[in-house]
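Next comes just one chain, in structure tokens: the form predicted on its own.
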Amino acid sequence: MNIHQKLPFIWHGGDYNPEQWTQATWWEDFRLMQQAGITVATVGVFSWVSLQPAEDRFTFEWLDEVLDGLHTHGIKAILATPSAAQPAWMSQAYPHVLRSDEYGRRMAHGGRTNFCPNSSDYRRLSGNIARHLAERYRNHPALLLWHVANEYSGHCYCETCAQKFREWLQIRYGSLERLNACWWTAFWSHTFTDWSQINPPFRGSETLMHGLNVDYFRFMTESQLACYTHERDILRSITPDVPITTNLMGTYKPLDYRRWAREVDVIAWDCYPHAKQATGEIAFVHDTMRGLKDGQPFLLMEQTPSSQNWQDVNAIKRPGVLRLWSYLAVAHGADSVLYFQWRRGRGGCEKLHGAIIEHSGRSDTRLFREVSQLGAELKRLGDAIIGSAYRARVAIVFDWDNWHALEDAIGPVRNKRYLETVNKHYLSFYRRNVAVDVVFPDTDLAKYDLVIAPMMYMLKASLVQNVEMFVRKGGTFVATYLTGYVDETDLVFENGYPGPLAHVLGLWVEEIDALYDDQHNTMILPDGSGTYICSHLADVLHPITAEVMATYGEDYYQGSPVATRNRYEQGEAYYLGSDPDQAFLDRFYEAILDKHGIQPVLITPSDVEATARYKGEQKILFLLNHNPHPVTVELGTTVQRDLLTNQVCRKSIILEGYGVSILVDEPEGD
């Protein structure tokens, strides 16, 4: 579904909560939105009680006026269903709608996403409000996109969920005997003799059965996804031509977003890094969101225009950083720049969260000027970027199931650092301006030359098959320590580590050593060309067909292999048996990139990012200066035009501190 059919340019806007304000404020807001170049407003996200003050009464008149006002001022609406925060009348009338905590205790009313995702009353009532919204606004000219609920999150442990979980398990495993075998319940005499004995992993109860834990995560992902699809299907039946999504939260551990990606028309996510967060970490999550639907562009649904209010320190974005980080998202696949929020509320826990319009209500502020400048630029860009795609020959595998299983494992260290390690490998390419796709165990790997799967502790059959085929046909694969320990039910492979990838990697792992934070070992290259630090974990491994690339420099396993390479049919597979320093990774990956002829988008000075999207054969080059000071970037011999300024650039360009340029080739003679 083409989400940009009604609005074929990069959307600019964000969350608007008119129910918190008077009608007079609405019309002032519409005027200021026009002034700031706002083209889209997200409305209705937390409006349930304002739209339905009682089960048998609806009050849509105020929303009629808001949508009419937006349309009159040329602004489209992302219309949300309000189901993220149920009204008090619902919790009072139907107490089993309320969520239960990890001890199985029913919560009191309050907060948000405080509903049981398996409550039949919640499903019925959330579907009912969605139906009323769709029927009322199906033909409204402002309606652009449906936004179902908001930031689905957390787990429920009530008896309803427990019973649904048992039913889910019966479908998944077929028999209690198979479940007991897959969960290894003979350990500690925990074998189940009746389905009714199985409960969610309550605190103070069964939390050390890892097969149970990872299955409950999967079950909760599907339960909350079912809440989304229930509303989605109602909306789609009434408004089949209006795309539908919900907002995700990046690398949010409790929900497997790869499963959600199949059910939304477009990925939308909320980006809230802290002020000192490395831009490579932000870019990694953008790339992950783009990868969820196999490279399709996503919507930046929320970002703060200035500061947040919920982190330990909530520094404001320095002048230019809002613009820079907005284009960082666009460079990595975003087709929108949206904010939370338009106007700061006067009460509640987000009253000190950043907004375009602060409590003063003024528009003569630095922030309003920056938002307006960005709005004007996005308008000038028109459809130049819409429909463009990302091209990468390098992929990094990420998997939520693996993340849960790995972090759940007791040993060899408490903090496994999965997300940190994946990002560390990603940074070797990001800092070199080499494009990377984040992929998943079921992704087709055929278009890549290099695939990296850090710490793939849980090896799914789909990934094993994909890797075998990929390497067999000439690809280069990189695995690390803690690869191939368990299958999809969290049972250790009978042939040890790295499990079913042993023949591709050409080795077996005897044991793994855990290093304290103040310990390290070294990795010595056999030709004497370098010694590097390694830490965290250290495999004692044995090559079978693999050749040794580096050996340990210390401890009783000094001289034994730490890095290997194995030729497998037309391709090769590398194994890193410890966590090397960034210098080793940079050198290691540079050699592989050279072998495959993979070049950076552009060679740039330090902390200047060059990223490209492609529209047909036209390359759209984003230059992002993450430095606070000006930097000169050499462009080579191609004449290029800056889409933001319309200036022609030859040989080099000067980027101001936190500056951005978006360049396309300029035909000779123009």
Contents of the next structure:
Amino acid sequence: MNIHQKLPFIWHGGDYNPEQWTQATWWEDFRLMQQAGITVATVGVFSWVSLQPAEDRFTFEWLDEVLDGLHTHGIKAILATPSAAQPAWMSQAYPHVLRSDEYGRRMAHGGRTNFCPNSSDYRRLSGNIARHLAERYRNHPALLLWHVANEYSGHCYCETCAQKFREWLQIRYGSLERLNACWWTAFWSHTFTDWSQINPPFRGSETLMHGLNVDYFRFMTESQLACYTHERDILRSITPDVPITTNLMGTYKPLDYRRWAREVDVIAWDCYPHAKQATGEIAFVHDTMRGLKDGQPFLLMEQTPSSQNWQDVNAIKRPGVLRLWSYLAVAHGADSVLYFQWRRGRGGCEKLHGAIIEHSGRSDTRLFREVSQLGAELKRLGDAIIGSAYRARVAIVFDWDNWHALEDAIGPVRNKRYLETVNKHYLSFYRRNVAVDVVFPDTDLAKYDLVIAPMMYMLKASLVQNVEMFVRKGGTFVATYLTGYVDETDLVFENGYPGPLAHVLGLWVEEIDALYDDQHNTMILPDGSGTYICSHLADVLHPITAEVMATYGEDYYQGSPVATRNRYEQGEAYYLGSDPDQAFLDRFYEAILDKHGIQPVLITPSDVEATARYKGEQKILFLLNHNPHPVTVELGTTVQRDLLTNQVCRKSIILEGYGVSILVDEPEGD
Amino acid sequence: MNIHQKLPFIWHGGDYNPEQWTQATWWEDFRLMQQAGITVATVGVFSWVSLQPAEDRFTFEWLDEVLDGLHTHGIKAILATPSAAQPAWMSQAYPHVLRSDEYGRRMAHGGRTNFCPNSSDYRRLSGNIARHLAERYRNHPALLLWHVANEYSGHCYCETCAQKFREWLQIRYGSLERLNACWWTAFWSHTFTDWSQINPPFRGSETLMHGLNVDYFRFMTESQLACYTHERDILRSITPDVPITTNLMGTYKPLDYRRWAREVDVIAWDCYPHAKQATGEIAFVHDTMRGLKDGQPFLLMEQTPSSQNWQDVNAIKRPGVLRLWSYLAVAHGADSVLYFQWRRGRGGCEKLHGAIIEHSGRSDTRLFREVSQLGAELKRLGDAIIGSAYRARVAIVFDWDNWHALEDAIGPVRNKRYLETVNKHYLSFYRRNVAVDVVFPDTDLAKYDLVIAPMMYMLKASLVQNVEMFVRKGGTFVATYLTGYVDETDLVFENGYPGPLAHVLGLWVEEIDALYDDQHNTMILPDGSGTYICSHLADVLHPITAEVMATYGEDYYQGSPVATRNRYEQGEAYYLGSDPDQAFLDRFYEAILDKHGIQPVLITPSDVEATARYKGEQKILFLLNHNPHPVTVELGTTVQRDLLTNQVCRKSIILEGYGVSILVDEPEGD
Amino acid sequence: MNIHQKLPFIWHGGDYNPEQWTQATWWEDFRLMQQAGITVATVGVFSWVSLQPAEDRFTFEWLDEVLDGLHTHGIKAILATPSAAQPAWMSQAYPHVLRSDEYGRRMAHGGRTNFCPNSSDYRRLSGNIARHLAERYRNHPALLLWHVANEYSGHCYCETCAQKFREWLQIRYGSLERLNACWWTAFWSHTFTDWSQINPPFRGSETLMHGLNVDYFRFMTESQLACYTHERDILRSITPDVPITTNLMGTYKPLDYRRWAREVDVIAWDCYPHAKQATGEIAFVHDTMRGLKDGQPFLLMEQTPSSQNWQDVNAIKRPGVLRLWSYLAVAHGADSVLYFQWRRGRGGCEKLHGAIIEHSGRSDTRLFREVSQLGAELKRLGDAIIGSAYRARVAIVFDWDNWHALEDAIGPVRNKRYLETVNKHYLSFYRRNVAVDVVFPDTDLAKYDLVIAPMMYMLKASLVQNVEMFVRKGGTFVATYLTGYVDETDLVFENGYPGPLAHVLGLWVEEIDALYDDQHNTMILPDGSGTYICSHLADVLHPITAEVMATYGEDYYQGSPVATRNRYEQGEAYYLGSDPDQAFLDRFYEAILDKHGIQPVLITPSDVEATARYKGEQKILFLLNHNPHPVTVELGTTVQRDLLTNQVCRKSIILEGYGVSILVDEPEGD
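Next up, the form predicted in complex with another copy of the chain in place of the form predicted on its own?
Time for the whole complex; same chain goes first.
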């Protein structure tokens, strides 16, 4: 489904909550939105009680006027179903709608995402309001996209969920015998002799049964996803041509978004880095979100125009940073620039969150000017970027199940550093302007030259198969310590680590030493060309077919291998037995990139990012100056045109502090 | 009501728990009290089960003997009602008397202040025991003052309270529509469609609805106050001439003591600084307590004679410090020096708290000597101080509602530093011996020249009106960042900050930047005469009628105003857009004080405090040496007499380490 | 009961969980155990559901085969009853079996040690399975020792326990009057007027009634001990000749192991130091465990062969350290070297805990080699050590009740440092190779020359009596600040501190000053020979008959005594009024040791430990090199034979890094 059919340019807009405001304010807002170059408004998020003040009473009139008003001002609507927070009347009438906490205690009404995802009343009533919305607005000209609920999150531990979980387990495992075997329940006499004995992982009662924990995470992912698909199917049946999505939250641990990706028409996500966050960390999440649907462009559904409010310190984005980070998203695959939110509410716990129209109600502000400038630029870009795609020959494997299983494991260290480690490997490429895709255990790896799978503690059969095929055909694979411990049920492989990848990696691991935070070892290259720091954990390992690339410099395993390379059929598989410093990683990956002839998009000065999207054969080059000061970037011999300024550049270009250029080859040359 | 009618000098005494001891000990205690110059004993606190071991059985005989014994030893009694902790039999017979915690779970019996303040059984039974006490002792010659319960504290979250809260809200808001509007419930679909849907702010369920939170705090203040007034009215009806109070805890956040001040005949408070606490912080709380009843002297109801027990480290007051801090209280308005407690209990969780008679039971101790010396001094002072008052031309506004609303707000920084900031401004005056009153939003400001209202995030209509009038008539007003965000219902003002004070301050605030703890900006005076550090938050603001007094030295708002002055009618209103260092504040306030001709009480060496009380035209000058070493203080040309030594001083006086002098003009000269 | 009758040498083995593995694995395990020199396997721990999958169904067949297999491979069995974790079917059928948490909330099934120790169903069913085991295996030749349950731990707060607690209190106190008096309940109106009003110390309700707290700890100790003795008595009745024990956890605060010691035939304990733990801390716990049964050798029941998994960082024991720490245990009284565990499980929360056979299943590992070497050595030692005992003339008093009472007390500092202080005094002896016994308040002190009782806040009548007798007869006694505050009911002594030891110590304490962590005072010797740092607390004390040994160097009590000596009849009693640095303690104890003519076992280089056990008149000298590098130890003039190498040593011996020698006099000389 081409979500840009109706609006074939980069959308510009954001969340708007007219139900909090008077009619007079609406029309002032429409006027200001036009002035700011807003093309899309997200409405209806959290509007349930405003649309349905009682189970048998609906009040759509205000929304009629808002949608009409948007339309007459040339603004499209992302229309939300309101199901992210049920009205108080519903919690009162159907107490089982209320979520239970980790102790199994039903919570009182309040907050948001406060529903039990397995409540039949919630399903019925959320489906019902979705149906009403779809039927009423199916033909409204402003309707651009369905936005189901909002930021599904958290877990529920109520008796309804417990019962559904038991049913889910029966299907998954078939028999109690198999479940007992996979969960290794003979340990501590935990063998279940009846399905009814199985509970959610209640805090204070049973949080150490890892197989159960990871399954409860999967079950909760599916339970909430079922809430989404329940509404989606109703919307689809009434408006088959309107795309449908829900907004995700990046690397949000409690829900497996790879599982959600199949069910949405487009990935949409809410990007809330803190003010000091490294751009390499933000870019990594953009790449992860792009990867969810195997490279399909995504929607930047929310970002703050100025500051958040929930951090310890909510610094304001410096002038130019809103624009810079908006293009950062676009460069990595976003086809929209949307904000939370248009107008700050006068109450509620987000009343001090940034918005385009602040409490002063004024538009003669720096922020309004920056937003308007960006709106004008996006209009100027037209459809130049729409339809373009990212191209990477390097992939990093990321997996939610593994994240859960790894961080749930007790030992060999408490702090497993999964996300940190994945990001660390990513940075080696990001900082040299080499494109990376984030992929998943089920991703076909055929199109890559280099695949890195850090800390694949839970090693799925699908990934084993994909990696085997990949290396066999000439790919280069990199694994690290903490790889290949458990299968998908969290049961340890029978022959130790790295489990079913032992033959590809050509080694076995005898011991895993844990290093204190103030402790490190060294990695010594056999040719004497370098010594590097390593830390965190240290595998004492034995090559079988692998060759030694570096040895430990200290401790009782001094001289034993820390990094190895195994030739496997046409390809190679590397293993890093400890956590090297960035200098080692940079050198290590440089050699691999050279071998595969993988070039940076452009060589740039420090903290200037060059990223490309490709439209057919046309390369669209994004230059992003993450420095506060101006820099000169050498462009080489081709002549380029800056899509933002329409100026032609030769040899080099000067980027302002936090400046951005989007360059395409100028065919006619000089 | 003149509380000193019966005992017209500074009371000396403290808590005494005879119900924990044998008769023999009582008579030993009376003897030792006499020896130590004790004139007042507080009895009956927590004596409920000792007075009423079963609902239908009373045992007053022991108290008869104690009161008689005190009387025959010339000691008056502050007689407490015992209602601060109900007996176990009551919790057992009436389980709804038990308080519920923040999750709404009824707690088991135990601890203290463990009653639901809205329990009708608690009200009935606490009123009943108060009536019995009053009727029995109405004519007892020792009876000096009623002390109702003890340190009311905490909140209850039970169903009784929830129901009463709903009724309280109905009265406050009149309609659900108005409540929904004020609480901005359209946010997150929180609109209430029935009063019964409203709950206390249960932890884990709904703690983010700020309007509800601040109202629950108000409701809990009133619920507990109603427990007090219920007993008070009974006592008053039986002993109309005996003053009534309860002991407060300084800047105790959970209860709004300004609201309590109206209902007590005299403010009484329990002063427990830790051993390293700055005297400027202690003095600030004394001034706050004095302010509660608009300057009326107060009772120092409790202080430890030696050490506390609940701090991490409970260092002992150094020799002289008990006396010094006692006079510190008197200097700031106390008309009593009372201790907790007379004799250390042999059990209970306060058994290691300091007392005059320690577990050894001995009186040949340093502490007993210091207390006795103080007792003798207070006797010598006679009524010299009684009837005197404090005089200040500077006021700092403090408000409990604002404290709650501000610290409850999410953003722009987590740590709001309200109390810290109020105290920081206070210190500029305290350290130069300039008298300050702590006032409240409803205080008439006519008698002040300078009024400072730091961080008035919740800006009440009464304060706006008082400030307007004050500045209009020539007063100087100082406001800071975080001023004028929300009204009394926690709803943001419609035109941004500083809300209804915009015209008085002559500016509007565009952005609020938050600074990390290790970050700062500078304030540059336009005449080049100084650069100062500022931190915490940084308003980017726009003068309308105000003039710029200092500009930012750094960051993207470099050169824009950080401090402004607005001439408004006869007066001036200053605004500080960031948190300046103490050097700036000192210079800033020095200029304002000069302009108004406000002089220090006396110019003294570092850490020597000079504070005055005035009895008619007579100035009573307190000199307090907070240094451990002796200092010489220049007194100027007048001749003074030290009320403690009866010595005449000319030109200067030498104060011992931790020494105190109380000086009055010696009329006959030399 | 001589537990070594059947196997008269140092046992070598550990936990083995065949119920987690297939039959094929068992026989592989038996073979590998033989190869590793394993002589003992602990089986049946946590096997309840494997032995009894339903209340009316038993499945002992697998255990039959395992025991037979062990036997045919020459391996004895420590047979566990499985009662440390009940099966899910039991929790489901008898919900009152489930433990309740500190809030009195019944927990869901899960974890381990998850039973209510007062549940009659648990008692009945755990007794029943014990009986089945005993009857089935009473004559099995492999049966060596009964291991009841596993690591009893934690407390329960359910209604059953509450009711039993009330009954227990009625017996203990006889009357409510006495209980009220001992618990000082007049404080805060806590007087109980009916037994039914007494509850366990529920968190959030009543945790500050210290007398109740310490009694609940005692009650929980006895409740769990009753679970043990219930099973023990059944086992004893069926197998009167088989010794019975359960495994303890060292200085585990929630259970008073001195109380358990009477009921077990041999102390067995699980030793889990972290990788960086000082050996002096490990040795202290070994000595404490040896002390529990007044010097009887103990079993090292569990230790990790390589690493734990529950620490933040689980570093691996360096090569040689497993052997070194095994002999450290033996040197201090262990007659076994047992591991947890034989084979790592493939699941469960301990799946990453060290084991002899790791997940790889291989035996060609460093660890397997070290274990096998140790096994061979232990076989070579034969019965050389069995029957030998420790000899000490110095004792340190340790008491669980005091530990609870002291750390529960509020004031004078939060961090009481009890264990730390006991260990600090211990180290003065450990580091000079002077043997120490850890004793208890009820221990007969006649055989010691020096007894140290640090921080005996709760001073029991038995200890007072023992100390009096001890000093009277010429012993040297050392007490410290925080001594003699409360009696066994947690009621403060009537005449202050040090309570009933005042006459022995010859002083009284007037004040206790608390020092901040960054603060200290000094101790000055009157002869000018030294000044030492002291910290934590500082007693201001008055000698009555004592003489001053050192005075404070600073603060208001400068020059007043900090250390005193009192001659009492034939002996001396020292008092340390503050916490001296190690240098003071070393000098202080050196003088006392000299006076009593107590010599080190041997004078050794730094971090080389010399410890002795005695078999009749034969001294068995253990030399333990805790350094990673080799050292030379001077042996003096006698000729020694190393039991491990059978080599004869003259004058000196070289120990490898982490090396061990066990030397006996070589009678024939050179």
